[in-house]
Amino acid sequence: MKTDPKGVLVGSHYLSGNHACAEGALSAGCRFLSVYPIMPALEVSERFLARAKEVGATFIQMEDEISTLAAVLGASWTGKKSMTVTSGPGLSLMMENLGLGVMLETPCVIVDIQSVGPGLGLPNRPSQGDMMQARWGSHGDYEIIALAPSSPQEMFDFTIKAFNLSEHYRVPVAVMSDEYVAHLKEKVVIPPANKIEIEPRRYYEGPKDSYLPFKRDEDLVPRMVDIGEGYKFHVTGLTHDDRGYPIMNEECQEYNVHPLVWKIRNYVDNIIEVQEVHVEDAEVIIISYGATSRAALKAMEQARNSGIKVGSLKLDTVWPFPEKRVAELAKKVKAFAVPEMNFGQIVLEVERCSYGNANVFFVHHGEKGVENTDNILSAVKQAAQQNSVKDGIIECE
């Protein structure tokens, strides 16, 4: 392997999705790599820890999934760009510490490679039905920054990106990937260090005993310092005032959580990021994301070979959700066509966002394989055929 002199990876590479995964976090700067084994992430740890030792890297095994997300957060804390990755019932054990993470604004990133549930259901299976978790899987108000890789380079720029977005922002940001992705193995060109953008983490650079660990910026986002460096603070997932010290009334709470929505929301425009293909003549989309972008590309090149205008929005950032992208599109269009490895999750999020000004066809995908195209070219043409809008979602096989 070809590496440069602080032992990260470059050049081109033929990697597995879960291999570039590991790559891309040690090339944004993780340090810190905390998990309970589970199938099918388990070759992200096992390349973290096999280049560990390379980079200056600590790698720890935990009791479960609670604490790894735990030991994460605290991590994340002393100073080190951390990161867990895990799959659906990994995910779910997370749930708590995740909204622990977002009410402390710790930056961390958590990845999910997706299989089929519920349970521990198929583990060697890919799926997409943790989509909505990822969202709306803890308590209480807060916004969360999700990303949804379709290919092993993806994966190894997403979880760069993903670094990038949580020490911009100060939250856990999850990277929604699934098992094929996964355990497909591409070319992965990884650029040298200077030619990668990291964003550094937005240090407090005033007096010790002035630090106010969650006091903001203009932009709503506190500045950190690193825990052991000789600043005396508290912090904690009760409701708190700027010292971190615990304030029970709603004028607190309402200070205290509102920024953490908004600051996410007052931003979408930088943080949501799509790929837009023939949109332009479209008079049929489809909305893809991850592992089923690569079977939507494909049907709408046959599609147009066949003379049906089909334009393709793939979903790079899923949440927050592109709203306002797909409700200006929906004037535009006779329909979306949305192929999920689910029942029907993101197809839920265009519906709303149409505003009944286009038909939303759902394609449950994948059963025939992740990159078959007949039921997405099916649902297609069916769409391409309406010529009124229909009242909810049109599900095709």
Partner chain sequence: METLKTKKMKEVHPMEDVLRMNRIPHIWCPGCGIGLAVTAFAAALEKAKIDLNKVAIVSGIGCTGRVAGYIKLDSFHTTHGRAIAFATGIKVANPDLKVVVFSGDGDLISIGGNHFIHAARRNIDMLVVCVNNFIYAMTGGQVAPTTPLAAYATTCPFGSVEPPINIPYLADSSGAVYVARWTTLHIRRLTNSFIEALDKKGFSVVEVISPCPQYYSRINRLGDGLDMMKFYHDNTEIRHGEDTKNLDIGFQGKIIMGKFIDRERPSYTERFD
Second form
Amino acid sequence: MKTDPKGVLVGSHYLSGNHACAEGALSAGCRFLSVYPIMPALEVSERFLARAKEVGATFIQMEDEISTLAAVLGASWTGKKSMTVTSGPGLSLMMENLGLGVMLETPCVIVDIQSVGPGLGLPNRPSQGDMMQARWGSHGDYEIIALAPSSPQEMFDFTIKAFNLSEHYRVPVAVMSDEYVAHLKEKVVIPPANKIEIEPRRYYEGPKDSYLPFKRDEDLVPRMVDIGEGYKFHVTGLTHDDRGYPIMNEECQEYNVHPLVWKIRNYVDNIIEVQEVHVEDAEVIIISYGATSRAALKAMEQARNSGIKVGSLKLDTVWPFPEKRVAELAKKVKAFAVPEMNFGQIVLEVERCSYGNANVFFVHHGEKGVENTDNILSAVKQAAQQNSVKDGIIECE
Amino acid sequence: MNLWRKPLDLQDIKVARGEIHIIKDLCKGCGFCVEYCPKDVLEISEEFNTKGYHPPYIKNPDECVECHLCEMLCPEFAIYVTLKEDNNVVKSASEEGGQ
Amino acid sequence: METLKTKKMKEVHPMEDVLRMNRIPHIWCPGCGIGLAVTAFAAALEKAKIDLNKVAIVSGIGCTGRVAGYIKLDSFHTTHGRAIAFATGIKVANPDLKVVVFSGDGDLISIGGNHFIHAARRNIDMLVVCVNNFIYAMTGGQVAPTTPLAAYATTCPFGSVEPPINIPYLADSSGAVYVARWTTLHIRRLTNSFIEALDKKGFSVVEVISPCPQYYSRINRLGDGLDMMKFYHDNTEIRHGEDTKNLDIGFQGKIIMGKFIDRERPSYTERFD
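Please supply the coordinates for the form predicted together with its partner chain, as a counterpart to the form predicted on its own shown previously.
First the chain shown before, then all remaining chains and molecules of the complex.
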């Protein structure tokens, strides 16, 4: 399905990541935004609001981030594509309703502009400290999808992709950006509406009285209807059966919750996207995502110039994690270098998925500036010299 | 002492008659309907329902005036009243209006 | 007397149009008043002149949180305290819908207190039914923000030391356009209040004082549901238009009921357009 041209600001623009995100949302057909003011994410809502009237979108500023995501879930059930934007502390507050969104299988997009934590942290500096929280933050077993854009253009593209994935798999999708990308201004090309593919909502089409809100299709995703259409359905955040009625026993827990996981895990090959550069002959591969991959690519070029065979694996999709690809590469290379703007989150996944076949070097990135490649280069050099596989993650200075 | 004035058109007035339906298996025996029936139509029975509660039974079926109070005061949706089509029973005002 | 077996299958409750009869019997204890609040609400839905296809009901967590599951509307059982926030999203995204939030005092006033205040301030067009049983019943009788001073609960074995909140006063000062309070005994007035509030544009609050025989009454030795209903009969007073400041409820004290606020204010969606 092609998108509605009303929201698409066709042309080549000079936009910040946040503004590109708002444009991406409008292009994807997002017509409901609910926010609570937080730096450095608020430009998204400002841009969205400035354009809301002309595209017929609705906006509400709620009293906190808890209610923000609750409102997004409610709005999504009325048939409007819905989104919220936040930063670290806000994401923490949203975890409760993220779980509800997973349980009610409600399509929605959460854009997280990561800033430095913990606690109040450094609200105006970039970080990648929420990556594990996005995956595991809410209690219980679930899978979500998280994308990591590295430029304003990707903020635009990934926001659209996030809406498409959330509609297809009926799961909240997180766009894990950071302060650096959010405030970075670059050229963003917005294609015409007939070039933007969007995923339509998976509506139930059948007799009204036989609608079951959680009866799953073959790919384990149930069909939705809108509020106010006369279906009179019930959905609950408790463990429920196909009718959406709570059933309090272990069999139903298995019946209800296992598909929440499998509807993602069975289709990881369709979901996961990575960008690979020079991996064919690489001895060392830099695995990066988000803003860090800008420095990673630069470091790769510099290392290649000095004769080290380095490749780059950029994770566009961070969750679900591209396990298979990392495991394949681990057999071929000496080492992975994983630069992150945190104390080691995705590196844990890389280490797990290399199954002892390659060394894993963790690079604490960002202290000298996001674009600075010194730390990555020294890690790559160290990795290239190492000839035996060591246990665990190797920390680099 | 009866303080109620006798209406002049008493002969023309027909008092509605209701038929009470009890869904015994839904009853949890709270006794609200029995207590608040203005005509004392209902009483708790000795019998048990499938959940082990004592549902009410209709003691004076002819007394029901279809006020629906038992229906409204049942927290279990276990009792309801329908209008009796046969509307022959008319009583005098003194019998009818007495509290 | 007819026997159960012959009668059972034929019985069709007249409220089955608005109730999910296949879910009933419900989970509430014998003598609990939540069923009465639902009866009154179901009766109001039948009597109010609204398109039931366009009504959504949202509940939070707790005993009253289960209400959404028993009412045959588009119904949502959401996270603890977030029912109003969820309903706000529904109403703002589709202003054609009528939204009802049906939840308990702990859910709406304690964990969801902030959402309650701000939805009232924004005047989101919704009906909030707050069933007040003075205690957290589903978790086993803990002290609630509405527990009267000196009343017992499992988490205040020497009597509550926290002054309770006055829900109509909170709603009034936050900007609600319709505020009423009834007990479950005053079922017809409660039904009429629901009908009025469903017609009303704006944030309407109806507080329903309800017996909790299993926890509040048992811990405080107040008898069963029927005893509480008799207490409501003897200790309530109807004062329409009473200043909401005077509506505190003391332990076994007089309960003042009535319609306190009925005013006009433009709702959020009206202002947004």
